[in-house]
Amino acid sequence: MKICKASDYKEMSRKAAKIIAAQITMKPDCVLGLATGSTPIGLYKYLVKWYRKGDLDFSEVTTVNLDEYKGLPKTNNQSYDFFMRDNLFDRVNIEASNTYLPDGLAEDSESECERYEKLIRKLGGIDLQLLGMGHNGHIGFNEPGEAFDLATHCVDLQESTIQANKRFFESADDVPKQAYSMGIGTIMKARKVLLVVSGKDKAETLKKALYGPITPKVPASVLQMHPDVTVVADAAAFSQMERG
């Protein structure tokens, strides 16, 4: 595991957005696994910025996303999807035939679940995975709970969860409780994995993740086991590092 300390979300979102641009430098083609939320919105901005000065090129890259809620169609400004397109796919040359999330209006959870898992399979699998990480130490929409579930599925969003991304939306009533999500053995099979933190809210959180026991308890501390794991984050994410 690598971990790369940045001084504030500034230089966090600059350092892994070159780690995903170098990815792409070295294999154009590659296939891409996206992360939603607040945490990404900053490495995003670079990316687009190095594809307007002609640094970087989008065209043959695929990217599959981590979750989508579940009952939100594509036009919902806080849809995952609508998320993607505001603040990387409309903004570079990436075809948006190669851009796949979860459907959210899937009638039939099983299947669209397995139709995802099919679909990564189908591309080869994922070269790099991006991922936050939740206050309760989930990656995707992996909660906490008593065992990892391996593959993508259908998740009851946890009250501390619906709570967190309330501000997105005009009250919590109207956050979905539910949500699709790559499962943790999903993850666990991509190439490489970033797991980009920011923030003092969540330092004893990622210091459980990084250092403590591997339990479904704190998804995110499967991480450990995985062979190339580069942990980017802010110096207040890394805050609760040097105290016993």
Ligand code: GLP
Contents of the next structure:
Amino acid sequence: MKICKASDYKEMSRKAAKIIAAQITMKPDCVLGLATGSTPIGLYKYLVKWYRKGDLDFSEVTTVNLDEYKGLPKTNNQSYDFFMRDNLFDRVNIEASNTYLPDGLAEDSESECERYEKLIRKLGGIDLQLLGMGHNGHIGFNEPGEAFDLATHCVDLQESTIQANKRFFESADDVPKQAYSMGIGTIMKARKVLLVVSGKDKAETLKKALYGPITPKVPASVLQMHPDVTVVADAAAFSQMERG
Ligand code: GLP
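Given the form predicted alone, corresponding form predicted together with this ligand:
Expanding to the full complex; the earlier chain stays at the top.
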């Protein structure tokens, strides 16, 4: 595991964006696994900036996103599909047809999960998977307690996740109660993983994820078993691990 310390959110975003840019430069037709949440917003801004400068080309890139709320149409501004178009896809030269997310409106959950998993396989797997981390250690929407070998599945969101995500909705009642998510099994098959973490409120969980026991109680702890993980976090997120 490579640990990359950044002084603050901006530096974390820049360092993480550089890793993604390097991946695109080294393999222009790479498959990127992408993430939503507030943490990656800054790094997407850098990718857009470098694209505008002419330093990055997304024309051959394919993306698969980690997760999507069940029941939200793409047009809903809280859907992850909307988020991705707003923060990245509509701002760079990626082909819309090369960007994939689970379909929140799929009628049959089981076949939607199978479709998504097959799609990732058909694309040849994920070259680089970007991950954020929830306060309870969840990655994607893999909540504490979920088996490590799961493929894409439909998740019942935990109350703490609903509470954490309600800031984006009018009220907690409006937050969908279920979501589609790549499973830990899917994430662990990615050839490289990039985890970004920011803020003091995640410091305790990050310490457990990186140095605690590998346990489904802290889903991100599974990354200790992945052969190629880079963690980019800011000083606040590392604050429980450092002295002085
Ligand atoms: C959501 C997403 C995760 C994300 C997490 C943390 O639950 N499904 O992919 O990592 O939120 O979000 P934030 O970065 O806003 O703290």
